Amino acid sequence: MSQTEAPNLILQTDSYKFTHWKQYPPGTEHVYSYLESRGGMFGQTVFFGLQYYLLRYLRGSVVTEDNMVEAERFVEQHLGPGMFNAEGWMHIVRQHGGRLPVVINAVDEGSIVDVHNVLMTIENTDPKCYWLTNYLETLLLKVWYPITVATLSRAIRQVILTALERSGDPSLIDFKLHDFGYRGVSSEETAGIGGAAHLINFKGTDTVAGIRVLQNYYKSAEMEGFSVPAAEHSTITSWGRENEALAYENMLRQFPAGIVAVVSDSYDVYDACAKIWGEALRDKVLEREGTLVVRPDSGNPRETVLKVLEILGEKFGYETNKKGYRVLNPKVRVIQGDAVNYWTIQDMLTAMNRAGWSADNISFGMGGALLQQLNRDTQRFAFKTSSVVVNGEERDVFKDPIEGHEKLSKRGRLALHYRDGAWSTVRASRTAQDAEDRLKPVFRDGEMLVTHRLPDVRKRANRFSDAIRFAAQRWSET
């Protein structure tokens, strides 16, 4: 396959699913299964990015014949003759064109729900299909990646804006988590799906393929995420160290209007902040129609971000908000952009907050940890199947392990309810309709039935979450 041609979806699938069709009860019709979040860092998740992976892979005509010959092949020598559904195939391309006869229910992207409850269920159309169900689990399972993503993003959200309710301005919230994480993920697809993620809940990013994303695959004609001009360390040590400080006189000049940001320990931050910017260019900056924002790289977290703080309060001084916490001149602000976690970004709130300085003078960089240090397990996501149709008879599946009962899954077709604040699943008919059912139908056979505009996203994503927002203000309580 040549790098301009599309993916052979019928290859998108682990290697065991190839012989999945051999494995069903004879006379199975219809398999039925589900995602949910069983737990994990949070009590719950933001869904989002199932529209990614329905416009990208499974909607229309996906499959030729010419895709199946090529499987067959690969399979064949992969596992041996016969192990591959030829004939399963060969009916979706001939009786269905190549679009796949399934459909799949979903709760609406950017919805806050509950772990522990279903978010999506897939089911089989064509009673000879039945194996489709779980073979597309391999591609569909990966929504994992931009709900974990998002989940996160919004936990450290609520981190940040319980601070600045507490000590400043809650307004400045949407820029107060920039993606530095392009670089670090695995795969240009990772940072366009995790980056999207991250937007659903602050506008400030340098991941431009998130950007791309949230364009090409959720009807958006606007800007979706925002940066600023920003110096890195190839940018101010090539001027040598004993001219650093025309380096940063090079960036007021440059950037004369507007935010800029200079990291600025590449030597001595202290000094840089000190004698560079509090008294070299202090007038300058002063003077320039902006706002610096010094970037410290490197250190405690903690230790750098309270002495710089001081330090840059000392030299360009500070103002006492209604709210009893100090705000830096608005001509200068911080952001730390270095080791910068779930965890440590309450560790430099805490502090901070002790020590007297508003949340209105920092914003924090995340990168790997933001798109890149997380996992299936971070919120522990299963797709597994909870109802058959056996000659005609609806059955129950499910799985209880004697040692891992918490690997417990659910029974039956299924419905997802929300009332009085709270998220539960129940047991849904095959035919009869559940006017509560929040799973609504988003993809049948081939065709989008429901796509997701990016503000639709965002504002239910945005709604206020007691149950995500208690960890966020444990560290205000202690």
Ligand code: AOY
The other form holds:
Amino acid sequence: MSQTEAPNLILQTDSYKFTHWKQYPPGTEHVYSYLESRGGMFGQTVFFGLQYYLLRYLRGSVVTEDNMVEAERFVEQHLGPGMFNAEGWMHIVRQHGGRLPVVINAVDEGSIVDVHNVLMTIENTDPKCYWLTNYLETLLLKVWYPITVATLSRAIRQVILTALERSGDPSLIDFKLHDFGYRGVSSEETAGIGGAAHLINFKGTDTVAGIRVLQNYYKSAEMEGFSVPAAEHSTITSWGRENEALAYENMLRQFPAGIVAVVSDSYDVYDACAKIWGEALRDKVLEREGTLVVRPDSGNPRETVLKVLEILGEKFGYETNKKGYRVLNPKVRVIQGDAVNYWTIQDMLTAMNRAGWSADNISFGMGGALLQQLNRDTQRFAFKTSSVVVNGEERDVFKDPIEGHEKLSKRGRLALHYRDGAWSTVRASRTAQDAEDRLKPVFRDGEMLVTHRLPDVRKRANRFSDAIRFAAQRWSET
Ligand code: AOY
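Can you give me the structure for the form predicted in complex with the named molecule, which would complement the form predicted on its own we have just seen?
Below is the entire complex, every chain and molecule, led by the chain shown above.
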């Protein structure tokens, strides 16, 4: 990032928050706020991504006198004179060395938490900085995005895993949902954060930025995401329509071993499967040391996938596995990356199941629907104040709109409990001695107190999902 774009933390907030220091009751010393998912598409969320925001934007000395000068000018022009909290920010620069006097508690990254529970809390540690807690909402609430991507990706993992358990080999799961979303996101940063969130659940990705985020913010020394050589339409169509077979043959020659994926719908995907892959290049595919992955990329995904499987089955053969499902010759597989989302994946897997095809035969590439087709309301994320201290007196605060009781917010200082597979949010003051608060301090006065490593995050996400899956299995057996 160039110097001219270096973020000024004072300006990373909503305009109205510039004016909130004037609005709290006189004598306000502490503001305590929390993050929750108020429900939405899924009943649990995967907590992930806070560490990125803390390390990238909040850790260390993040406010300078230069930032103040720039922000003051900006706010005076933007809102008007007297709006900027110069004294407040000067206090942070002078008395705190530019470090933010707040404490943030959060559940461990990778935890799968039932919706409607507290996931994170933040409170100012210096009474003079009562206004800072919610000033940071704009930045911190963006954690909705990695949480929601990780939650969706994990839900799809469970869908595909169920299909593999029924019809094939569950050990293939890690590479069954590949991230194709880099080009379809709103920004490079979105790709980094969302791509990283997907990799909590899977190991296949073409979103390089996601791996970079894990290397830089989750201490990953190892490679955390993998891909394989694959064609795009231009590398096939540049040969000309009459030379489609030569383009495919070139793929087999250039990548003589391992997995190679070839998008095969430039003209007629059925003809490409039957006549080119299935006849002209059949021997070369069968002699190749590896697997050709055919990628259809148009049409109704369910119908196209079924038809492609039938053609490849006829031309290359298949075996019936122990579970009674058809598995293509191991030299060929299919990847579907067009029109893929949470619903169409289930549609395709259901149709395959009915036609007797094992889920082993297919992988999915998911782009926009994985990284961009979600918003803060997918899991109804909210950041609200639940407790304040005014003139030394602690008070519960909450909202409960008459026309929106679903927006009722929690009150008091909060703790998060996990017992017998269920999460609950309780008042921190009523925490029993034996009940562990799952919210842990992760940040205080500019210092990181915990730094999660990716393997631990992954382990946690998998441990919890297994518990939930096995519970569902036990229930279905009764
Ligand atoms: N990548 C598996 C490896 C990746 C891709 C990326 C948009 C791949 C395609 C493939 O097989 O076909 C961004 C579309 C496709």
